[in-house]
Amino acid sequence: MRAQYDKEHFRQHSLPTPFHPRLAELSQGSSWHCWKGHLSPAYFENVELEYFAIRNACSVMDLSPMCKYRIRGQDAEAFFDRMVTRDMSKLKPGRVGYSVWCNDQGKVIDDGTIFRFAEHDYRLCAYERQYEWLKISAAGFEVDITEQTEEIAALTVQGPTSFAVLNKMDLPGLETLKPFGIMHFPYHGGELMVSRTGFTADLGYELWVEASKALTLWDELFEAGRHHGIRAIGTDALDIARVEAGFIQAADDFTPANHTIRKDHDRSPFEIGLGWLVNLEKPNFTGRKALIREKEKGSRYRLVKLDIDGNKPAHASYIFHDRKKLAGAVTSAVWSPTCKQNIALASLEVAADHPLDDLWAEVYYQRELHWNRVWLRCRVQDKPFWNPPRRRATPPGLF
């Protein structure tokens, strides 16, 4: 008996995902962690190795734990539009969207990403687990909401090769598929949908395939890259990756609001640099009042990217002005082997003493059990630190 109980589906920690198979025949380190109930690889072999296979060749990454839901109905649209501050009836079918949800105070719930599959039909990917938000937020919406996450099983696939890659698989017409465009293949019996997304700022993929064909998707992938230089990866090489692009993780760079236990550790959209997805003229979505008051009023934070001299990455460091004054901290620090640059994104409070020059980076490392500080100068930068034209030109060039 004690054997059966221990197998019951809730007494597990975490979930092999459809792709557990190939990925723990690759796993040299033992680095699985938990995301979200399954098993994920922070690395296979080597953190290093795998980062330069999205920047010079082609990634591959089990995407599988993202939470996902399906959203139909009548009012699918008129429901996203309440709930996401974005313009929900500029999103067309066939396209994805990028947004974030917020409180009544409007502060940050969540980010993701919304695939519209047709007028009434759509899907939600988001890092955290959002059915009970979901269901509050359908109330007098006629809508049939449904978890997705242990259905559907899914890749990312990033890197200059990448397309090339998938130009082998048999996809007729993938050249024509523009950034945040969705497209829908016949596969085994079933269907592949391939979406031009990505969490990388590189040229790239995700695919989408129900989870009982999630090993052959696998294997044909993997078939189609022999020559191009394909690598699974984990998620520490893609955390280097998403920082170059300046893309914000939750947890990371902002605690979701329904997490957060002091009222000041959240965020809103303009306090993490995500007041472009925030619109304003909408006549009515969660948080509104809220966001229009601290329009006029003005925020208390803003998060910037930071170029930091020096090649210690200032992980969890403060941020001083002119070395004296406290004006934030940083929230993600890599370096960066493409760029060659220290560089970080920081929360830095809003205040008129806070100026963005002569900020100085207090950086603490460790080497061979000494304990080390240094102060290191702190640059703001407008743009992300990697953008490469690839990224959007269609056709893709194969590489």
Second form
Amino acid sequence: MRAQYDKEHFRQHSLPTPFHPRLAELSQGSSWHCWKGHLSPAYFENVELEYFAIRNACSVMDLSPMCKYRIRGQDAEAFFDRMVTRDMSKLKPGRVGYSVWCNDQGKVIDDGTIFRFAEHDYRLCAYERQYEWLKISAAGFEVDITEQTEEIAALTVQGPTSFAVLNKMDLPGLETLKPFGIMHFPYHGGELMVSRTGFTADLGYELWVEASKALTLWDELFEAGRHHGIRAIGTDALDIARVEAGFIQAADDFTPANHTIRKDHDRSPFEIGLGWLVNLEKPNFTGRKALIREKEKGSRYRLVKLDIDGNKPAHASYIFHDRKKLAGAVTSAVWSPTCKQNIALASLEVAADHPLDDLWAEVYYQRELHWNRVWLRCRVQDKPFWNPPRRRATPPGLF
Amino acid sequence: MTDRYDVLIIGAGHNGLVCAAYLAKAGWKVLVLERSDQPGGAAITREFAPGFRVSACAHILHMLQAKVIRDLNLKAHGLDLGGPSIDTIALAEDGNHLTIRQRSIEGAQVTAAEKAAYAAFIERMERHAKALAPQLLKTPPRLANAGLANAMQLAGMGWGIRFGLGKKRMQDFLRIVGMNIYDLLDEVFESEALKGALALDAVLGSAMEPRMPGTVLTYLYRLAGGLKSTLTLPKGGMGSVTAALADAATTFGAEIRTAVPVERVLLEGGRAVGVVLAGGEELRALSVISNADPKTTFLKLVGARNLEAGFAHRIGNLRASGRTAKVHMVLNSLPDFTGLEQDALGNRLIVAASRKYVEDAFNHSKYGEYSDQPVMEITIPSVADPSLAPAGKHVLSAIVQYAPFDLKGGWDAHKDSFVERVVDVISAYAPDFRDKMTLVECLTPVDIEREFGMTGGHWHHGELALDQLFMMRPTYGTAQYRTPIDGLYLCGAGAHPGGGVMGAAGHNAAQAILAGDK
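Same protein, the form predicted in complex with its partner chain this time rather than the form predicted on its own?
And the full complex, kicking off with our chain again.
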């Protein structure tokens, strides 16, 4: 499984990704952090510039540390259908589906995207390592599971000009690719897979190649994007965009069940706003019985999108009813440069029928080592903060 | 409902029959489905050579619950325990055997002090066992999401241990319950022969050896199941016990169909609604109860894919790899055991000369080998019950350990040499043995799995060990006879309180099902 690692790999705290030589060249801040064992930059030069590349031009981020698993075999569909909460018979070959999967207690282990390449051939892309859980879930199914995290390099190319950039790369037919679609192209003797997916709620693509082609892909992509404002970005910029999109992040907005020790500190799909991914009509999937019980009894938590007054991001703030009774806490917060809104995701411990029209955030902020506190009014939003039509347009715009 | 049956019971083993009898007695319409051509499961008496019959697996009845005998009126249905308790004779090559009775020991080399120590030890162990015994006929409590009844039962267990035993005995219980029998016996006895014999009781039928932690618990468990240490050889062999159970069940109105292997449990919308037989015939009922072992029930009859992943994983990890073989032999006449009168041969003869002997026997099995010097529990049931063999001839039935399920090189290649070892070992105690024996049948764990459908050939349906007992048997999530599949229940030895011809699991399952709805 790990044969591709160098014998001396353990001497390094974090492994370089296949794009590392290019990342290192561009990194001016040395903002490296460890993303699931890989070196990843939080930013290269300036988070704001990188963020605006996502919204106004074309951003490129190294996605290689995402955990990737190939699942093949005649039972692959049945295997996924039992493992994840959504109805996998609806995911056709050539399509990507987002889902969560739970443990027997109905608590979310992780969320991720499932790529269906062919009838019996899938790839799972997840934030957390999943090999063990996949093996556990495979008992009784004819499937073969291969760890591909190291062998597949990936870039996420997001922003209004992302199609214009890729359009210059000899990828015939790309204009017909719909959101959540997959296309395969021959690439220097290998294969380039393009999926119209992303974590930004904008027009964007993800590119997947074998690790040996990574640098070639990077160079060709940046050459193609030279006149389209292409820019390498780190994870900080993406984190702003994903909150605008209303996307949750494992370990930020929920703790993955397999890493949660304290009782009730994990979350069910209903409790993180992903009830729409749960199909209780399926006769069996892991977590089903617990989720049916939860549906009957009511969930303990709920995740809300908040539009907060003022301009001070409500990082880690407590949320109160009417400034008196504790209702929950913010899990992700950001000032949205595009929406010009102070936005947040918050986990509330409130019954489903309890009104949420009196929420306030208690926000602490510092000015030259002096702490200040403000009460900011919060309004629950149903829709993503950012959701432009260009995200879905097919053929996409040539901005 | 238009269903013809209220419940289908998969397997007519003794627990399946007990469960069927209780449910039928309560007025339920019960159909028991048995894969082989006679009811009884592994608790049957079987002809292994023309005219020679023997109990196929367990051959000594010592744990069948008095309540079950009483409730089902088994004596009226033909149960004959075959007389009072037999003795245990720990064989010694020099003929200085040790006779172990319910409360006393005897032997040429046994000192008065050792006799007193034995009486005190048995009294002490039986007191402890009594603290456990009431739990055998109860559904284990749930630990998570425990309601009041569960909390009360847990409190009752604690109460029984604290106040039933008293402070001093409770301290002793808590000190020794996690110990190994090897060390405990050292604290009490001088005689290595006695220590070996008692150590065997702690590991019989399991994949353990006397130095393993938990072997005091298995010893107590054996005592708790068979209080008063009564050992009987039922007349007609173990099959007569299940015949009585089958008779009781059918008298109460249950139906038993034999030679109908169940292929799988029929599921609709995640609920068990019946079974599919090997021929494709579908039978429906309000509930399905499985007497099969947990791995067979969940991984074969239900299928891992129809379970949630964590639960299926726990079932897959259950330790149920048998290391016990059964050897049957035809004897042309009774062999001459050194230092033993012929009329003593109707007793339980054991080969476990010392704790080290048991340990050495086990060591081979760790490495996938059978024991060079196996331990044995031997009976010659035809001494007391001539119906088992033609006049003047006899049958020998031996439980032989250790014979690992996954023998290196496979059993096909090694069965004959294993039997040779068995004959050699017996010959050390009965020099003319080889001349007296003729036909041999050897059931290795592989044969037991194939013949009786027990995964790993483990006749307790899974190790009796602390992590697989009480509210952990077979595993949490299905330790109260209910399973994660609505409408499907367990009633076999894989459920609490486990194996041995006890009938407790079948009794408890029936009570749990009667307490709930159909």
